[in-house]
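What follows is one chain in structure tokens, specifically the form predicted on its own.
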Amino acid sequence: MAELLLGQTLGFDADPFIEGPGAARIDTRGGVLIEGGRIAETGPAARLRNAHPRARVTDYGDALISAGFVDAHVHYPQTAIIASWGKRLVDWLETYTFPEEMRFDDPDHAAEIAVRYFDLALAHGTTTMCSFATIHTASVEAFFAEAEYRGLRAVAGRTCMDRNAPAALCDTPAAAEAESRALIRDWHGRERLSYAITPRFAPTSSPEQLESLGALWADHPDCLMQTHLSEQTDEVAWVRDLFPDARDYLDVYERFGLIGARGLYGHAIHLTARERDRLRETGAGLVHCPTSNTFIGSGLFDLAGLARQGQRIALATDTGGGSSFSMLRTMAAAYEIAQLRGAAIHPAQLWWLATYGAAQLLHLGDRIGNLAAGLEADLVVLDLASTPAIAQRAARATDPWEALFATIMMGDDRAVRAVWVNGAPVDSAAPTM
């Protein structure tokens, strides 16, 4: 049976960073028709009701119906250590991340955390995510198996490291290539799953490992490649010491074939002019992780400046270096960081970065991320008066964007009224811990 969801609807006709906020549209009494797991039609509620009298109707009133959030950079193995106190990047890795990731050689632990992560992500309205795993094959298999069980569209990859990490988390160039290749064979393109070749970052991979992963990507160009780039100034200096012949941090990846339109580069805060130009030329994706960047003290991403240059950008929570599972909180942090750099980002642009813009960065824009006919019906329904503080501010709004902005800045999982995945409602948006 066709499903007809009614409420306020938010969709995009174009990129609001290019065309302006008018590229996004909010219909204050709109609808979304779902058939066979896909969006069949959108438009005014009255017209859809009349055209589809046999559809089963769910009327969400004044709640906002949007494409589900797309989180473009996650470390699901760090779920349990989110909000760990007071460290810079390398110290944080050594104190919290690496000890936790060692536990993922146990398939039962990996499965437990995968369940917990997906519970939390869905509770916050996130329906697609791109995650780093650990070096353990079991960590990737647990993530993909749980995503497949829930019918989610998801991306992940085995994290590859062969130096500057604990021995228990180091592999070899041959092992990284062989195990990644086997995971691609078993999981890439299966159901709604995709694989991302995943060198953690340049300091934890030898030139030999980076070369082997570049060759693997050349063999599987339809895969994504995800890594980190220029997160902190001391990290940039470390890369300069490890790769003295490279022109800059990005050049390390480029020398080994690890740059391209399907490349995703987390953080990208401290970029040189050459790196900016090269990223734009290749169509690479930059993933802005604002809560992580402030929590670990990394710096202020130049969202407005990079967008003006035509860079491809998405938002991400960066769980668990990021301090929240919420893409609403992530949008709020992105707004605040942009303000510190002298730019006020419109709510339409923030929403783009957390939905359709992120989907395009993951090369999934033909499948998810927008309210448009033919796309898969992954949706979030948001209560725009979910707390007294938000409700009293929204009541004074003079237009829909002003009302939505209150939820962007103050909302959390309490705002998530419903989540739909692949055309079906999720039983509960609350985690089952």
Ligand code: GUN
Second form
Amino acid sequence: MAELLLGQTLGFDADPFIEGPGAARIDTRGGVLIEGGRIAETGPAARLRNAHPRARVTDYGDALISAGFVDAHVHYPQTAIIASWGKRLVDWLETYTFPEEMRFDDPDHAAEIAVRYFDLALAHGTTTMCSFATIHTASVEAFFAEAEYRGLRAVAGRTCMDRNAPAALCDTPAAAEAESRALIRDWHGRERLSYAITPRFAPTSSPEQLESLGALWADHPDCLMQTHLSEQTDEVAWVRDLFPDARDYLDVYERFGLIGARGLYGHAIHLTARERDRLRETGAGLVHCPTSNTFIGSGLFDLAGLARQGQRIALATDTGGGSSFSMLRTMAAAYEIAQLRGAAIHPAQLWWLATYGAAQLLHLGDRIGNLAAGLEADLVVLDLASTPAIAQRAARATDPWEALFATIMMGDDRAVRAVWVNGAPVDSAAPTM
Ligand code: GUN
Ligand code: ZN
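The form predicted on its own done, now the form predicted in complex with the ligand:
Let's see the whole complex now, leading with the same chain.
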């Protein structure tokens, strides 16, 4: 049966970084018609009601219906160590992250954390995520199996690393390639799942490993490739020591065929002019992880400057380096960091980075990320007065973006009234733990 959801609706006609905030529309009395798991039509509520008298109607009143959030860079295995105190990147990895990731050789642990992660992501309105796993095949299988069970569109990859990490977390170039290849065969393109080839970052891969993963990507050019780039200045210096012949950090990836339009580069804070130019020329995706960048003390991503340059950018939580599962909180942090750099990002632009812009970075813009006919019906419905503080500010607003901005800056999972995945409501947006 067709489902007709009514409420305020937010959709994009174009990229608001290119066309300006007018490229996004909030219809204060809109509707979304869903048929067969897809969005069949959007438009004014009254017109859709008249045109589809037999559709089952869910009226969300003045709640906001949007495409579900897309989190373009997360580490689901780090769910249990989110908010770990007092370290910067390399110490944080060694103290908290690597010991936890070692536990994912146990399929039961991987399955338990995957369930917990998806509960939390959905409770925060995130319907698609692109995740790092660990070096264990079981960690990727647990993620994909759980995503498939829930009908989610999701991306993940086996994290490959063969040096500068504890022995229990080091593979070999041959094992990493063979296991990644087998996972691509088993999961890439199955149901709503797709695979991202995943070298963790330059310091934890030997040249041989980077080379073999570059070759693997050349064999599977429709896969994404995800990694980290220039997150902290100490890390950039370390990469210079490890790869003295490389022109810069990005050049390490470039030399091994690990750059391209389907490449996703997490953080990308401390970039040289050459790196910026090269990223733009290749159409690579930059993934801004603002709560992580403040939490681990990494630096201030140049969102406005990079957007002006025509870079492709998405937002991400980077859980558990990031300090939140919420894309609302992530938008707020992106706004604050841009302010520290002298730029005010419009709410329409923040929303783009957390939905349709992120979907395009994942090369899923023809499937998800917007309220538009033909796209898959992954939706979040948000209460724009979810706390007394937000409600009183929204009541004072003189236009819909001003009202929404209060939820962007102060909202969290309490704002999530409903989540729809593949055209069906998710039973409960609350975690089942
Ligand atoms: N660089 C390499 N691995 C990681 C990770 O797990 N988290 C973050 N934030 N940066 C990394
Ligand atoms: Zn990361």
